[in-house]
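Here we start with a single chain on its own, the form predicted alone, put down as structure tokens.
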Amino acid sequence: MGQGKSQFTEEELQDYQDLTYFTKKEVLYAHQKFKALAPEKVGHNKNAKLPMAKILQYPELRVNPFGDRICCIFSSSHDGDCTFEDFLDMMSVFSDGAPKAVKAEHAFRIFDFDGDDMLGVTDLRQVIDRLTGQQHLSEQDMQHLIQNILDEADLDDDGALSFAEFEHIISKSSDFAK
């Protein structure tokens, strides 16, 4: 019974899709998903907010050694726990729709660890070490894939990559906004 009645008006509905790269028929999709994470607690309340530890079990947060930082990213309290529409903001973002722009942008943001809008050193070490998780490289090796790294797209040699020179760089990346 209301199995099929959505909990959103069609002005909230028209509002989400119009906020987001997301159909109406994709934003009621994206709530389905948020409120599988936990039932008990969605299913009465459509504004209601989720732990990081729900929302990253959701598969595709599950397997990325980001997911945590994903969720900080697009947590409106920046402590990773998401509303439906924190969530919404974060599925829309990684839709295909998504322009890579905007993609780029909050990727930038999830690498930038210490929030000091660059990647710095630790930046770039802490994401080499997400991404090789158990296969951790020795310290040489670690030095060396940096500098190459700062080589390559540290274009004003400050040690570090702002925004415009990650853009750049990943502007050559036919992979990044698969």
The other form holds:
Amino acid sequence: MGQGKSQFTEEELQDYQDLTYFTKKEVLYAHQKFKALAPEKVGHNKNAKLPMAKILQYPELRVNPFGDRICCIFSSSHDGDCTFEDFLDMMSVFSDGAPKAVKAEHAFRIFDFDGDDMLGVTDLRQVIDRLTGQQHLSEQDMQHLIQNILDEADLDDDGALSFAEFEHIISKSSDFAK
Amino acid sequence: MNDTAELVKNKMSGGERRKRTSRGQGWEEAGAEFYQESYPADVDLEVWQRDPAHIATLLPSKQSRAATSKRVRGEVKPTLRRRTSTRSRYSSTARRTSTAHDVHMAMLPDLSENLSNEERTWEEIMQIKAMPVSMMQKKEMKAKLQTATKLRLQGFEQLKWQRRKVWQQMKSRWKETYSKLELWRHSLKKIEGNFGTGVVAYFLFIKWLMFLNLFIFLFILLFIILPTLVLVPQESPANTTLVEECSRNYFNLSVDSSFLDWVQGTGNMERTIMFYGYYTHKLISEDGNMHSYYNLPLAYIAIAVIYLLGSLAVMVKSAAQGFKERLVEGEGQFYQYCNLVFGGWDFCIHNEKSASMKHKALYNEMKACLEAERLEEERQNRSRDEMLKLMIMRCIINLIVLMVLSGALALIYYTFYFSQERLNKELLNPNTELEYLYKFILEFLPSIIIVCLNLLVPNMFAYLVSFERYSPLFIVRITLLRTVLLRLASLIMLMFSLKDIIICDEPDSCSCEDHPKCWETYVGQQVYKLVILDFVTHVLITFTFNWPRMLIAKYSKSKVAKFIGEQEFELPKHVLDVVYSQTLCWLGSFYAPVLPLLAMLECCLLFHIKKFACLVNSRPSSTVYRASRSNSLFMVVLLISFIVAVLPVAFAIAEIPPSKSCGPFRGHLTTWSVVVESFDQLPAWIKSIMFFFGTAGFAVPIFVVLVLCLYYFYAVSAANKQMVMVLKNQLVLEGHDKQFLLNRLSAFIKQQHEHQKVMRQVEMTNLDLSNAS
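Can you now output the form predicted in complex with the partner chain? The one shown was the form predicted alone.
After this comes the whole thing, all chains and molecules, with the earlier chain placed first.
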């Protein structure tokens, strides 16, 4: 804890504490984890920008089917490379302290592969594909599944899920605390 | 694209103003002006011709979402003017209404004198976290807010605000320390990483039960055990009643003790605080003088009622939460597929193997859902013959299940009788080693039979249920139901067979022939034996049966070995184990007050045993267990077991006469009569109030009022459901309207473009002609 603390000023820690759902200790812990990904680079510059490949070595992200999407969403330069602040942001949203609305917002962005602010058929298809991993659903099953999802969730019947509809489902789902 | 969007937005607000004034002109003309101003003809028209749906991105609902992240970069100040909804400002409903507000904002003059005070600034800063922007922007925003001019709070307001800040800090620090102190945090994280949150819910359930048992035991310790140890019973008068004589005989009985007494609760252990028999029926006080006394019998029964009611309250509260969530889900519909796809991945998994298992599990679940749907359709389309055959098959299987259950119960009953008979007639004085062993086995025989049945019969049920062709979800439920029935029925049967031994009424002697002198302690001993045996069985099975199986599967390559060895962590079976041990605890606590302590230790050890079974013996399950569903399942099963456990005890308290030789209730007619007698000693006004509660004059109006309340809530909920239906239909219609208008708009723009092209061509030809001439 000693070495980590010397890299941040008190003011910075206070900033981080106010702007995330973490306490100071958790912020320092997150920095330790970040440093473990690339010790020398982060040792020089505590807010170093690590390439996406390095970030994806973090255990939970490595096995996550949406790992690269997560990096893209939280990266401030939108290309997947994250600084420590982006990493902290990411951890803060995934932590227990973040309310459901914040998580829903970010989840929507993660699932929105083509960036058009709607979860269309292509987005859903990619989500399902990534979820099933090595196994792949047959084309017929996939279409059936997508149709079922749209039947359940698409309230205004426009063939895609808007953020409002997505949030509506999430608020009713009790399993969403990641 | 973003700049264009901003430009368009501003233009649109201006266009709206213009549109209002030009309403007199035809639609086409006003429309043309509107669109010309808003959509610069050349630049974006090509974009739209390529993709007419692009217009959809300029809709207000999309704009407000994009604007949220941009607005906060640029103009933080104007948003501070909204005083009404500071807390929910960045929630989605605010987003939808924000566009109208932004339009107003653009049209109003800039009232920059509207400064905020420190408190509101602090609130704003606290809410920056919720915004979906990058950290750098958040820092900028915070800096801007902090350096903006703000009013200082004065006097009392200052005090209130400081207190709020301090309270927030304390809360966060308390949360931090509490999470550090959480018991078994490391183990739970490990399990979560490997198996997901559904299985972790099971271990949290064990932890919850452990704390429940701890509290029950603390209650008992404080109010029953400690007073018995510390205080002295009242000195008895010289005359000897039957009760006194019997008690003296019982307590002076000398029994040979053996090492087996620890496990059976007999011998020296029988007359200790562990069992009901030790507790005195007299009033106790510090020095035997009755100046201030402690009514131990009343305390004994009152504490029992209190902890049973307390357990019930805590369980109902837990179950109600799950039930409420279920109701909310079921209000519209249960979003099965959406939850599966959007909430399916467990973001806590950090292990490759578990991740691949999770993928497989999700795949299986998706297939299962689709399959279930197909089966449903098939079910609807079943022909009459098929239905008939299936019905007959199901009836037969249910009959078989009932027969198996009754057979099991009969077996328990007869075993009990057999062992009792043998013990009383032949083995009163065991002499040789072999006879000791025989006696030991006979003592434990009923418990052994119950445990064997609990192991074997569920497997049989699982085999039988495949013939009934139910949907998969129903299969799980019905197997669980049958297994629960088996376990609880075997317990009831044991109690039933005990009943014959216990009930015997001979007013003149201490107890009946061949019947135990102190039947309550006897019951307590039986439950104690069952608890110990249950625990030993768990340990044995996990370590000496399942662990070698795992080793076989791991180190040998043959298919047979894999078939025997590979096990999955099946949640329902393990849940039943834990619930069963808790049922035993509730059943026996009245007669063996030390049982909650044992149950607590057992929960603690069971946690580690199950952890071993989970992490080492089994591989991740191929079914997806969801945490919320699991929790409500646990609570429901626990509630059912609780009711089954409490019924025999309640019956015994109300009906069966207590034994004359031991216990806090000796000499009374029934155990409950102690309460009745103490009640008679209360002052008259309390008694009249209590009687009033029981009369019809009170009960009937209360009943009528409750029924009216129920009907009112039902009516409100029905009206809400209707409203939801209406709104949903409206939403669909609006969506169709929007699509229609968008299509119309893109067609119109195309038409405009064509028209302009033609016009330009005509102009060009005119120019050429004029140039040429």
